[in-house]
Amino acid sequence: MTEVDQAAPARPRVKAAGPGGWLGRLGEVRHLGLVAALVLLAIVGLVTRPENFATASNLVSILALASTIGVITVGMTFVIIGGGIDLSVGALMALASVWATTLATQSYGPVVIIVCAVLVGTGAGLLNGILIAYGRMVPFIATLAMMVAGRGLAQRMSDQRTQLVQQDNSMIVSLSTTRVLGLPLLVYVFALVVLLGWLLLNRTTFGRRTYAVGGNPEAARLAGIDVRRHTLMLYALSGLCCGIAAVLIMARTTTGSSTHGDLYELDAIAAVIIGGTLLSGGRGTIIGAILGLLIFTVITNLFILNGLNTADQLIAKGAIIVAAVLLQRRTLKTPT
């Protein structure tokens, strides 16, 4: 070794807590127990409403119910694995539905309704990076913002009116109505979703990067790794998901309306945590994620078919979502 290779720095490594090692054995072995819950909740519908639960029609109901909040739930993943947080998917949700079901937008045809919801959500996501990247806000607060401004938006833009669907762009509905092997077309668009994502995370270098920048963010900028543009990358690419999400409640509901996405941040997050993402960032999985928004779906079916009520629900998943970081805490004190 000559003294010019004695005398040069070594670049650090940046480890993070991917899909390899202990924490990813120990994914596997939570997701084992995020099927176990899954297969406990179907016993329980079996076992209270057997007439009802097992029913085909109810089963696709659970699958496109999940579809919408789980394509948002994929950005969320992202997000939190970068060590973000992002309050404002809801809200982004209902700002791109409004903006494409403006009579101008339908006017031309349903692929420009599609690519105005897709456009309206990514650059919103893109303002909320930009915000948080480079302005140096906390993305709490920062999301928060978007969050009520994106909401007074789209009361502003609907004039708190719901938009319907014009018949001339029946290509969005048939998302909903149209079924192939008796799933609807908007179940295989959030199972593509799933899959670009999982490829993303786990086997690309911008999913290393993620975990990386979750994990160690100056780490992660010592050894090369442009920390505020990938955190940039992260926040668009959630506001995409809310943008595809926005096409999938339209043909659910054939409106695009201000008050689409209710409390779909709160359900997005908890399903992430359930799944055994860290809320501080680097580590989580997309599988994890959308076994926790499974186990969520289900519980929020049950409650409707035993015929309780709201308030009942929410106390329920409150109590959930206080169990999963308990758990995590837990888990994170085990030693390595």
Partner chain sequence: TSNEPAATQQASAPAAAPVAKEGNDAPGEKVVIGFSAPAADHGWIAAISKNAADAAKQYTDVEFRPVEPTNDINQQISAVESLIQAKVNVLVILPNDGQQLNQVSRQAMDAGIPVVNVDRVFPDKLSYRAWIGGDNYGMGVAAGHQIGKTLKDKGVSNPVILEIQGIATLPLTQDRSRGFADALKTYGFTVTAQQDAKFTVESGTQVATNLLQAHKKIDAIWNHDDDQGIGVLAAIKEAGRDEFFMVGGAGSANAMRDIQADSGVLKATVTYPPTMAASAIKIARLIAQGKGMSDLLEQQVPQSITLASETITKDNAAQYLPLGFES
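Everything numeric in this text was worked out from a predicted model, so none of it was measured. Here the rigid core means the biggest group of C-alpha atoms that line up within 1.5 Å when the two forms are laid on top of each other. Residue numbers count along the first chain shown, from 1. Compared with the form predicted together with its partner chain:
- Superposition on the rigid core between the two forms places the CA atom of A311 2 Å or more away from its counterpart.
Mind sharing the form predicted together with its partner chain? What's above is the form predicted alone.
If you are looking for partners or other molecules, they are not here, because only the chain is given.
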């Protein structure tokens, strides 16, 4: 075999595709589209509201707004790359926030509140994973059921009331009110989750296997990957993110409520997909998803800065989504 190696002439018609070959370039180009969309929105902001848009406090606001759903988006990115979908994220966040703000839980202090939120989120995510990986349910249906039941349980626990975070536990709220270097703590939490998510996805075997499980589950299984256990972990991870997001939403709204996170699943999925992740799994990036999310957040911010009413906001939002996507004009294979 070795002597054959030397005999084989380098194929002249293969263009040298060094490190960062065309795939790499494509990756850059894809994100470039999103960045361009963001820049365009920023220009619109600067032109229409020069005095408001580019202020530090507005940018902080945008980041703070993006934090909650951003954490959820990180988990969602994993699930979708792994070939699944999680419709329950908003409901799980609500459930975790309610569970963590019951009087009983609150009596144990802020640390227990946080632990409780995270555990509830992860636990419910695990249940999703069990239904999907071992109960062989379609992810869409399993997480839909979880979404419905999760909200119901949240309503039941809270007796359909909004539960305030109490004075004693104001440490939770300080995540939102305390600032370090001008940024509220929750923005750091968000950044940390993104960073950890990025490392997990791009620098570990877990991340690599996630792509494999989503891209071709049969091949992954035959290559010795425990696809079920991996799937289970993906949903648990998404649940964990919901738990963290619950802490952030408690900090921001000072409440736990069964109405928190309404339609977050749609926003998170949309952000992930705008960010270039295929709904069919096996591809995608965290950076893209976060950029997609920022686009959504900036759009809303711009609308309110400009005082658009809801109807016009909706129309403009639809148009901007189309424009942003056409801007990055991906040439996927035959569209369906």
